[in-house]
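Take a look at this single chain in structure tokens; it is the form predicted on its own.
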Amino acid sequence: MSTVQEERLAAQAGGGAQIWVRQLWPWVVAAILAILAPTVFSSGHDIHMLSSMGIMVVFALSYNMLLGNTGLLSFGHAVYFGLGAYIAMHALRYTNDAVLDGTGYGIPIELIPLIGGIAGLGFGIIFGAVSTRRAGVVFAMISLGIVGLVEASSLAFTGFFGGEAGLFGDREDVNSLFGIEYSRSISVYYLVVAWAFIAAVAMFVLRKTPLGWMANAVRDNPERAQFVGYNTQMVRFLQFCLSAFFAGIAGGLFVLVEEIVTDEAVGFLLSGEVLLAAYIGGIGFFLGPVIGAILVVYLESNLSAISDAWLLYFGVLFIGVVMFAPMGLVGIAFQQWMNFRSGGWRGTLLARGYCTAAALVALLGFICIVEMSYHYLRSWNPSQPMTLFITDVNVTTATPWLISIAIFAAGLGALLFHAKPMLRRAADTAGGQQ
């Protein structure tokens, strides 16, 4: 072999080497962080949190098989992690009974995740064979009409689903594989973790894949797709049926964190938030669903005990994101690094400043409106002082009224009349000096 052969195997087996650190890094520092995260983070709650952040993260991947990799834009996405969770509480509470009763060995705590997975699996195949022959609206309809099917159910049919009380688990009481004693919950938490990175990396894998690419045609032009010999029905069913067996696994994980399952796992107001956390994150990307996962349980497991109004800044955050952010925050951050990368932040850093400062007094002043407005209505004596920020107002008078709304508005004006055109000017005058 000649030199220059050799040289150049050299460079393409550097390339290639390249290319594995690339793709392996993030899945690195994921795992890292991942690890470490309970050193940080050691009370309780937020052992809890960490754990409800990774079952999240699951689900919301598993979605976005549909809603980004397929444009299914579906509405009843937690029946498939509810009815998986039911399942999987069927398969623990059979464990505790064999376990006390020694007539059996059960079935091993690592394993009832995949319980879930299968379920929803199963319950993937019998809805997706109905609501995938018709894509759009009408398939968005039909994941509306078996979500309202099976929260009805799960009060009508109490054998299975337990009524209004659902159903209760002990995780203490079962097997398992490796000898781990899962009472404590940051045993359960790094359980968590294992089955998230599983499932997390084989969603990945299965984007690469011809179905994945075949599933991208279908989202972006289904006739095209047709055309040339690919049955479009079964691609959306088979990516259905997965993504209805990854929101299983992220079920029977929650069943170990919480142990009960009631009728609010298959409920509309857990579909509304899988869709949230996708949206919000980027459906775009798959870090997208991560990290809006991440986000939409921290808020709802912090945010929610510190303001009243939790659910409402939910709202406006998903608004703001659906009208000048529909590539969620994921696609914001990749859009100004690129930019920054090709030097257009050159010469705009002032401006940037400027623009963001105008945004967070704006911010703070709606936030003071908000919180003033819940506790004025919400309060059984309003007049008493809360707690605004570091001072103590008094909602009954006008003063601190009219110090917010001038505070929201002076943040506001300086946003649209004066730093978005200081923005804009400096981008031309960057530009044209290139």
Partner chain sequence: MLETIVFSLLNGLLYGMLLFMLSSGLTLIFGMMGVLNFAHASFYMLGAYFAYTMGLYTGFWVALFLAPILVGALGALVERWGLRHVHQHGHVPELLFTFGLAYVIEELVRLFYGTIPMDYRMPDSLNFPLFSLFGTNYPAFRVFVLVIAVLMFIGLFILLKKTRAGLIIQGSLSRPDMVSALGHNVPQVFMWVFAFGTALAALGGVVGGIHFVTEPGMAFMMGPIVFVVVVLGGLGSIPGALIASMIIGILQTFVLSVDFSIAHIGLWFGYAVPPDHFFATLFYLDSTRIAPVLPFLILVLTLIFRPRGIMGKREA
Given for the second form:
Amino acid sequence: MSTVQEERLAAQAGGGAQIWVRQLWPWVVAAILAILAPTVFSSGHDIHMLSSMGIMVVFALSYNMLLGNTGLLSFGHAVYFGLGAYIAMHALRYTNDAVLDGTGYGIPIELIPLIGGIAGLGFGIIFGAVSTRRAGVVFAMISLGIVGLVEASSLAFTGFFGGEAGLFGDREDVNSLFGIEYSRSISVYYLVVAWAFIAAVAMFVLRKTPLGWMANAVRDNPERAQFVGYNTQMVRFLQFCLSAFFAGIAGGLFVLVEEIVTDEAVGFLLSGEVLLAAYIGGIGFFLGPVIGAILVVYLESNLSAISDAWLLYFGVLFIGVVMFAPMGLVGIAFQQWMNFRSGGWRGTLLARGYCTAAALVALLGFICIVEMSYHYLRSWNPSQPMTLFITDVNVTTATPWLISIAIFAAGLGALLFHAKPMLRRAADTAGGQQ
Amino acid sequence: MLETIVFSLLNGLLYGMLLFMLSSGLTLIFGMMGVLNFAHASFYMLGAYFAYTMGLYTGFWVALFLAPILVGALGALVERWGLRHVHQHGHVPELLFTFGLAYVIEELVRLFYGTIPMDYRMPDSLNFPLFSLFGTNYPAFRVFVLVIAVLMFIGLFILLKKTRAGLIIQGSLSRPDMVSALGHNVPQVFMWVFAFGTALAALGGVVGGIHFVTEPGMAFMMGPIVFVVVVLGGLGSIPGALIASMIIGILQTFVLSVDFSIAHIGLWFGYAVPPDHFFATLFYLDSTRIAPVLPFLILVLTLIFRPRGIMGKREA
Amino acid sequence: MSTQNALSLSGVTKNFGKAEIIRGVDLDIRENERHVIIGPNGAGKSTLFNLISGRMDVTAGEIKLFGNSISGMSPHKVNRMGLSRSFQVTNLFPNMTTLQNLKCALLWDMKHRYAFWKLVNRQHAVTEKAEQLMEQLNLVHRRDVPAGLLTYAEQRALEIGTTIGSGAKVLLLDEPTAGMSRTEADEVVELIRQVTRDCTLVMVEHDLGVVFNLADRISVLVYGEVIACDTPEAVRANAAVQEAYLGTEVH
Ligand SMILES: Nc1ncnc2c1ncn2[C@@H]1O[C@H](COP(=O)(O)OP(=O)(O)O)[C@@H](O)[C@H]1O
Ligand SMILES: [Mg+2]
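Next, give the form predicted together with the partner chain, keeping in mind that what was shown is the form predicted on its own.
The next block holds the full complex; its first chain is the one shown before.
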């Protein structure tokens, strides 16, 4: 949610204590969810997924400090994540060596993400100085150039980056500040949760500081910001450095969870992924990147097992959001919620349900078509029956195709030509009655 | 030594010409519409795959013409039903739309063709050595690619300088706001320019797919380099794109073909960094390993020190 | 009235391509005076403001603020030296509320700068000052409305508020009353008179009633040149001015 909307809600809510409650409860709920999550998602694969979610949440939030808060579109944010991860990995390896040799204490494992953050900050200062002098397309392209530069260098400088194989470390031969064993992945998960909360709270609070306000100001009207005394380059630069710091923390957490870093951590793909996550969730809301990151990691680690087409679904989802819901999923939810509260749902409930149902039918048809296409084009023996939701179908016959296309067409047709006009009419009459 | 230089120059010229085929379309699209088309290299890839598939039925020569037209039509559809829709939300969503499109196109190509490279080859009629240099044969196909690129440049030049459509495009390259003032249907002009630009990229793909490999990663390989060319040449400038393509093409090829490192210079002066020194990696770094870094270095330096590039009129 | 110059322009010239828009303006504005610039549309008044405030670079000439050269300086530096301006076309932070816009205008001046270790809403001095300003501007009831949703007159008032809020020593106001009704304009003029009691005002204004009422001195800018600069009485009597401006169509 943008600062303005939060302020306005807070103003509506009135009294001081109430504001605190209003602002605190989402955090409490989030904390409870994070702590209880491993009881539901308890397999090794699931715990790993949860840890990855925590990392991605921090990373996506740090990304949104640029895109959402300052209006800087970066195609290379993984640079700070990855370089933070590499430095953290070196710290971890140094600690491993010290502990194994018995020569020293090394760095406590709980503080290794901080090393990543400091490294991210350092590289943020270096690269930020050259890239934040401009905003807009120039900034976007410099970020593209920097990520290309770093990714290509990571294969050239094998000493630091470990070449194609990457670098390994382990979280067993380390010391803990609190005497905790981190060999079990559940312990690392809780470490990730702790750091993710610290980072998220810090990033939330940062938006309410003078710098955070002026970042919004510079995003919306850089000229006016100059005429109230602010150097827009400086605002962008500081936001960029802080954002790189949090990206570095995410990178440090990544090292502890994965115990390996490769050049992928500094590359184009991860940079694109964090952009997708933040945007799908909604860049105008603090919660947006959080939801986006959780969704992306969930899809990645589950959908990829169920369907070969998951990247396609992912791309289509992204394009859909860009085209039809630029405010992101959280934006849609927020809009509907406001609409609901102001009574906009009254009298249109049926039409709304119909719209949703039609959309779901179209989606079902679409998924069927895509899945069958993958089976037909990609499997060794297309005539072998494939399981599609509840039935087995033979994709070399026409029937399943016709049915799928019919489902898709019926859903889409109903949505566009019947349900949507109906919703509009219902909204009009309901509005007229008020 | 001379042999290496001559061949590097020839191959660099060829690579540069291929880059030009891609970048001319991209620079046109950016110059007019202000859209930095991330999916441009994906249309290049589609050109290669379409030409391969069509070539199976119609032969290479028909596919050479049909594939770009088909891709151009696809480009028109993308502009009409996608880009135009997000245009109202501003430049960032436009950029993101093409970014997502690149993802989806790559996935679709994987879906239809799989991940292994296609057996897309030059036609037999071009599969002979045209001349030989230093005892090495130079294939006719490469000369053919050069000819196509030169024809394309001449064609573009005539189109932009001598025709009415060209004048509109040129005018709007320098003053996009003026097109509508002159009473032209801007959305339609945009659609045609986008279609035309993607068709040019596809033409590059038809020949590039043969020269390199036709596989789903080819768009991702080319995409960033094409950006470098367009920025270095100056956004919106076709001659700039040509010059920048040549610079990048020849530079890349040279760095790859000569075995060189800072150590060579050092040793001339009788100086060497000990192998365990901190800067040893940099000192002994082989030029072939620097090659992939080079375009990005150029991109960043250009944007910092000369954002308008070599020939650009406006800054990015 | 002190006689030190708050602003002094010497030989200031601005060309856009081949077009000479400002042609060698020499102008001294004394400390604490209210100086109004009048002139026909397109004379270059807004351009002159853009040059002084650092939004545009001069082609030639020098601009001094309290004796220090500011030509070629970036806008934020000029602002920090004590010069603040408003725009002819409303230029606010449209997504921020009235209160937030005013706070943004105060932050730098109240020494909060780029701080990222304190919360804006805990800076009670800022809030107090902003609320006080809001009262002066008659915008209290619009406290939490985004600037983009205010009426035109309210936006103009807020524009003036963000300009005067930071306590600059020199104010440049570009047609602050343009497009307002008579009563709205009177209120704004009264506000301007109040807040400029001990600072320097340079203002572009078309309404001659306002001009002669408010100005200590008047400059007349025609085609990029100052053809007269004197007290209201003297300007009214100036034949050249009457011919070039007052006698003809009045904007
Ligand atoms: N950025 C610019 N580029 C070119 N011409 C400009 C620019 N800004 C102003 N002008 C021209 O300068 C002249 C003076 O404009 P302006 O200063 O706005 O006049 P005024 O405020 O006195 O009405 C006008 O003819 C206008 O067209
Ligand atoms: Mg004006």
